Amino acid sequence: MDNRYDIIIIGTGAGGGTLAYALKDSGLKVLILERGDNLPQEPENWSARATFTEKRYKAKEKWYDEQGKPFAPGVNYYVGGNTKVYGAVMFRLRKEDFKEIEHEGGRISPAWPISYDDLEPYYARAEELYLVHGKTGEDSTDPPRSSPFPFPAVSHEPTIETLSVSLKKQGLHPSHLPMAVDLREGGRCIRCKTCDGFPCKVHAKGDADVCCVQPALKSSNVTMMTNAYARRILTDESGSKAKAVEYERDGKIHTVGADTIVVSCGAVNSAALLLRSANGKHPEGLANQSGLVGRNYMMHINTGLVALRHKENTTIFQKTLTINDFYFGTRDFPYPMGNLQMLGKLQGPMMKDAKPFVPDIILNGVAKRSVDWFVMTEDLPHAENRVTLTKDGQIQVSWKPNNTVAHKKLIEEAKKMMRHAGYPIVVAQPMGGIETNSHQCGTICFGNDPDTSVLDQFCRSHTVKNLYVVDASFFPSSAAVNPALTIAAQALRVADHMLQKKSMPASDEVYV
């Protein structure tokens, strides 16, 4: 066994980094696993073709449906986890959407433990953190806060601020886009537009890398091990606490224990290594007696909206602007619909998976009159919609949308606006399907019952006392908007709790 520490955290994303970083100063020996490397800052960053066609920065790992066809899933195993590559939009969730919500058809979006109220001063913690740009009292379905944005709103640029005052005239409340990035007073941020799906070659998005690990790594505290593929977590004899963490490195197999274990390896990675985790006290995987681990998996219904008129729309930062008057429901549709977000700059070869027979050429004139929309509906948890192994221990998904009738509503809102606000053409492409998972959550959800959750409220297992999941897998509903900050925010809050847990006389309730 390697040396032992007090926390290993396996994971660097918005879960793993965030906690990371809220526990350096903590006094604590902590570990972090890590399965990639750092993402190499490099030319390729910014080419939309070795990001988008070649793939050059996606995982080389091949899923499997319920049928048992492979796919290859969107997911990035960098130092950073998908941070790394995400569009940087740090919502709060809604304050109702901690509440149960009834949707379309009667469908549920279930309660979660917590209040908003409880995560309040997290969010304001998270946003400070992943340097938030926004604008407070624009959009009514906002939350109320404790404090404002820590950082003013990213502008619009000149076509984005006049699509903004067509808006308001049809009646809507266009808002400005919580961004994380870093456009402070001599930051890094230039305004390019390769935000949204890119690594940034200048470091300038409020990733969990930059914000959060490397800061946390500059403490004699805190270690990290890259290329540490974690295999199984191990557990004593009673099987009621982990004992260590087995990891696979240049091809070696080592263990190295810890007195807490935090899993934050995104929602599929961590119920599946709770799955290979299973020994002769868990036989159905690490802390599942209640039988739902990898259960309830959720990544949103997403469609991207592709708006066109004659002129050449020459924005470079698109990611500004968001529409949320059709969150909760229209008077003639009373019932959840969700979030209307723009989306990076399209740039040709973007489109060119969904389009491969189009000429390039037509392609990058579509760009260059295009103003984009990210189409975002809440995917509602189904048990049935799942992660798990196959006979030798891949991955296997299952997933169906089940919110479909909300996010066609969406869409149709969404159309009309664009023809109101003088865009003739309107296309829609969905986005969404079985590989597609950035927003990722809910299959190690938390809840107040060990009968009907995994995890307490803290992130902690009912009956793994010493193991927590601070990653999206403890979300009971997945809501419409980007996940991210719910995450981080989250993390914090479990840091929180197991600091004042740290003065506490030896037992097994130590850190927990």
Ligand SMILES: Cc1cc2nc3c(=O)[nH]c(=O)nc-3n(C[C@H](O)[C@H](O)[C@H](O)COP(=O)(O)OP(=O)(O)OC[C@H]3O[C@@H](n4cnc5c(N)ncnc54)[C@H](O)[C@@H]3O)c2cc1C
The other form holds:
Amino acid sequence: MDNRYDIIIIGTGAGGGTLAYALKDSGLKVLILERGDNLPQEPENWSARATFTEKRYKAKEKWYDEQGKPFAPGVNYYVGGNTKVYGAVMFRLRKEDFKEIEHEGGRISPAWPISYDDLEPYYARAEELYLVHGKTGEDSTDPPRSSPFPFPAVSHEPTIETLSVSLKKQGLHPSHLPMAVDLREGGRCIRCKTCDGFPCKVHAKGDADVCCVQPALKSSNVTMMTNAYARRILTDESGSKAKAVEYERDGKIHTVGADTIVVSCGAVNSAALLLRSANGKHPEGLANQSGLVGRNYMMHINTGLVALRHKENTTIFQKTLTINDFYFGTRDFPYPMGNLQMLGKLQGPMMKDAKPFVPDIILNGVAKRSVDWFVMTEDLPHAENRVTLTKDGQIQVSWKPNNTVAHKKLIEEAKKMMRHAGYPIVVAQPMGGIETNSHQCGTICFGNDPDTSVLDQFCRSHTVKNLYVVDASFFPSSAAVNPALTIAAQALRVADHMLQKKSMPASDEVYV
Ligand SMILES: Cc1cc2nc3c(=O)[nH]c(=O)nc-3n(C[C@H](O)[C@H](O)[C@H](O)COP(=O)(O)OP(=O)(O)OC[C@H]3O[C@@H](n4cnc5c(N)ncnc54)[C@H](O)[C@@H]3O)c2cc1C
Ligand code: SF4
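Can you swap the form predicted on its own for the form predicted together with this ligand?
In what comes next, the whole complex appears, and the chain from above leads the way.
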């Protein structure tokens, strides 16, 4: 392996993987460092017991809460990052999410430094890349599009179709959930029941590994090193330029240099890496002059909703329906509440964590009859919700949920809606503990003002000009839809920016 590259990308999730793809034909020499390995294609991929009960693919790692109590974070270290097990819902943020919005209690969701229109062309490209299937014209909160979805919506199975009709009769606007699964003509997806939270055994899920990293590695300019854990980023003596990454592999410490270094480790690990990289010129952590690295950590307020009736739910692939009628509030509650979307079809073992004392036979009976929803409300940024390091360098996360009044209202609306649809029993199960951090974001936010943000609008550090952070860290607000498409779209936008810089006449700024 060479010891000098044009670009090093650390991490291969929705951010890093997409960026590697976008740079593959640029002629730049790219090295990808990934702490995980390739996720094996094996029978356990689709076993609820192996994946949910035994947590086969979850990182064997402990983080610490504010009180120093250890917890097992919901993260997965593989090529493709968390997209290997994600639920494949690929929403665009709503146009309004890019602007300041007042929430219940006078709390503010801040504006982004870019508008929806800035990201729209990249949303379109990201949908194409990740094979997003969807339908326009059903959801009045959908932002305007320059082109239709690249692939038609995933159809409802009979139980969900009947539910959709019933919800329409209630005056709601059920719409097809935008899904990144390969149901194209001749595609590999078999519409199985083990998609949400499982790896795809046949590589039919639109994840960052299959859609981005594997194609990127076909380029002779892109090299990937797996099982390579980035410990620190080193700067030159002036502290104004990142010059190398110190990483650990097979128990040995190595360094590798590049003109540009991109951190894409996910919101918590990216913040931790910058904090670990503190040096004499950056005593509070690399690129942390604003003191904001690690702050404003967000992860959505989530609840699982199980609606039951006597008749069995025979649906196999349930993730086809979503409701955004409550997204911006109602006449009675004029504040944003969030999104409702179907969960992957629940199976008994998937409920075991939440209900450890309920016998399997009952859990399996419930799962046979239930229609299952994911209820999601925006988590608002708060400076004290943050990532820090313990004295011995371990990850510590301080997080208290906020926006809980809006979330309760949304749960009430969802329960009412399902009772009217003929499901007399509707049970809500909170999914919002500190360890349920699948939608983690914030921590290294982008903005125009170096005093109130860490990165500029192209995810480049305001102070270390050849350092980028391209993953969920840049979000100034979390909105209330799933984050991965926005992360991927911004990665494509950052790549365009880097390539434009490359084609410009040499300047005194040292970066791509
Ligand atoms: C169960 C589950 C379901 C989800 N469902 C959805 C969904 O339906 N829709 C949606 O939009 N989002 C979903 N998400 C969230 C989505 O997966 C994430 O938002 C997205 O993957 C984040 O991208 P990222 O680039 O920020 O980080 P990640 O995808 O987390 O990638 C970070 C990468 O960095 C690597 N890494 C970390 N630290 C280091 C280090 N020090 N050195 C080297 N490498 C490192 C990791 O191994 C990983 O590959 C889900 C997540 C989970 C866990
Ligand atoms: S539903 Fe399709 S994409 Fe999802 S795991 Fe099954 S085969 Fe893979």
